[in-house]
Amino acid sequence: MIRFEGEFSFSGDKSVTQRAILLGGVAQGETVICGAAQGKDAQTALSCISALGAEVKHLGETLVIKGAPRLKSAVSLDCGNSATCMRLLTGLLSGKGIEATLFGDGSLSRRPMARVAEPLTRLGARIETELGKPPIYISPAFLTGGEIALSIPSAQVKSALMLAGLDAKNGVFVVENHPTRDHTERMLPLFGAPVSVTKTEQGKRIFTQKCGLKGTEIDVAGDLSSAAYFMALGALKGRVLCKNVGVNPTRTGIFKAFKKLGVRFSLSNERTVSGEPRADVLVEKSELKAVKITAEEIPLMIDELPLIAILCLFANGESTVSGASELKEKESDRLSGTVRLIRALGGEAEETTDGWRIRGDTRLVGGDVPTALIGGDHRLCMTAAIALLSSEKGGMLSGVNACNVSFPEFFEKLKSAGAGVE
């Protein structure tokens, strides 16, 4: 196996990008964000922006926005790929008093969108959705807001409930009793909103309130999940520093996770810039050992799972994952094609009703992976890139275009390090 060293820095994180994005778009007057992410989610939630009527000046990773003054009616958004688009515009726009239309891809088309249109409708909304699927159709409405507890764990809805309590009456309060992604709640204070967070015996309640948002300017740390492939590298075959990489505490799963396989890795240069924390990470080549996941720490890993999944192969024993669903609902059902892609390049995996399980110490042969087999999920086509890198052979990998959607310089980055890809 070819020793891979080196230091790496990687684009704005895709979340906050987008979050930060969308509302700059409504907020008075200019935000600026500083190492935005370059992938087409990004440009999608661009888009809709625009067709609302705010304006975007590209100044390489810099972007400038005027929000709008006024948000344009009877207007169909086109989310692409992007469910964090779409969920967290539904809240933003749901009291805003305009006509829209949310529509996106065909992986985006077959997510559910009932989690986020039913407990907005509970807030006063007026949305529909094609039997709780897009496209989403959204009416003017009057919110009077009220309190709304989860009903999953997940972020995206949770933020666009908490957006939806900008334009309601009695604001809005949602009690989580899990922990899940938190960028909302830092960010919304940058733009002039007071997020309060009260913690609970369960977990914590969220209070967001009727309040303008004022532009604002936002230096964005590095993705974690892009950074995360390039320390899976590290773990198995070398030295990798990541430099500048986001490390908010609602994402470091991943680091949990590597704790317990053994991977050896630290953190330094730490500090908090625009309300998220950061820092470079070392990982350096380890003895992996087995492990087990479960429901309660899946929702801050969830992206890095079938990424852990492979690790797991090299690691001495079992690995199992349960409490995982959530990974059918991505943009492709990533529990079943993770298993799928491990048995093509000769790994032992055994798919369970929530997760899976994996052998490890056994031969990763490799072999080609076909466009069909990553299903066009940008998430499968950079692990199986891991996959083959790190198996006895390597091989052909279709689809790659797919790695666009959040990390488009990916294999660019890879070649430059010497990594074996061609």
The other form holds:
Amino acid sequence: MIRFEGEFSFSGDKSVTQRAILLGGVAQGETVICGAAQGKDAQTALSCISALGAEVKHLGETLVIKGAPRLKSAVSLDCGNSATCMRLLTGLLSGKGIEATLFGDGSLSRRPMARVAEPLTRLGARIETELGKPPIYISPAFLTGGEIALSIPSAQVKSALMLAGLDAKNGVFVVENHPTRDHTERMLPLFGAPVSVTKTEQGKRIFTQKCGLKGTEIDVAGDLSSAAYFMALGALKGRVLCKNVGVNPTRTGIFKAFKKLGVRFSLSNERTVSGEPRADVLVEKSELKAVKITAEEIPLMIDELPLIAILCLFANGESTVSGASELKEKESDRLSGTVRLIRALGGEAEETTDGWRIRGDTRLVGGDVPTALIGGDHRLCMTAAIALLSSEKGGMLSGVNACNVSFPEFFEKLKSAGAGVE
Ligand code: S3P
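Switch over from the form predicted alone to the form predicted together with shikimate-3-phosphate (S3P), please.
Everything in the complex follows now, all chains and molecules, and the chain you saw is the first one.
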């Protein structure tokens, strides 16, 4: 591909959509979600709330959820590939007085769940796991509440604890010393649940309290994590305008990486809708410089790191990423998967204990990427596509259905923009 240019919009943010669906599912009355995410993870959240007793209607692009006034007393919930769904539901259901079993697909079954089960248990919940992995078994319990300091920077863990606070006698304080995405903090007040956030020396302390939720209307901005793939093509190959994209500052670590890399980009039409900032983002072809990305920057760009690694291949020197061992705990081990991908295409990268060393300015020849390399991981699949499109010869990418988890329109969008996808 010589040049890539175009104007794009994206379906709704996956993190925001999943939160809106789960909260809508237990809220009293109707919740209307406009511009919801289209991927399998959003469908998973919808089937979980249906299993709990909520009613879901699709009105064109709009979702209407009638929350379950009384949840089913015993449920088995298939969380598919989605750790967000499993971890948030564990917190949300832990004080609802029901029996629930939460299970997932092969990838989710390997992911760590003690990180939610253990602190929730300290709040009074009765939760069991299979040696820290799914399934998760929740039994009725009386939540007293209390204060928990997050042991890892994780928005999923933070959110699970905040949601448990809605059923805890004394409420729940969560102490966060490293910022992570704050969609739950922003959304709960829209459902009528007060959230109080106070600054601490190192970060913040969030308080949620016993409270019923009321249905609301939420308009979801385009998913920045999906748009990022198109932005990367803009930076490497031309000019891309991504319209109506969520630019919540706890998600825009990628913009910080862009600045360091020397990517030319600008934001326009900035506004806030349903408590979340959004903007149009223009990214233009740029000369890239090698970067050093360190631990404190990681949580705000966690899902974009494999893509950032590909940009580093085109920078003028060696880039390093450290403090990113959480990438091993994602839908697949993205730390080793990214290195295998880069090497399969003729690039040079090395895995360190908690990150990568990536050689820039080498020839990215291209080559075939087999299904096993992607390991069913949606982000590695889309990262591989961008790497191939930016390589000299391209190659055959297998296992492309993986993108359906978050961005089913990905390949169609590339194709219709003339990106060289057949
Ligand atoms: C998410 C939080 C992040 C992110 C995931 C979605 C969320 O995970 O990687 O894709 O919606 O809260 P962690 O909170 O575990 O880092």
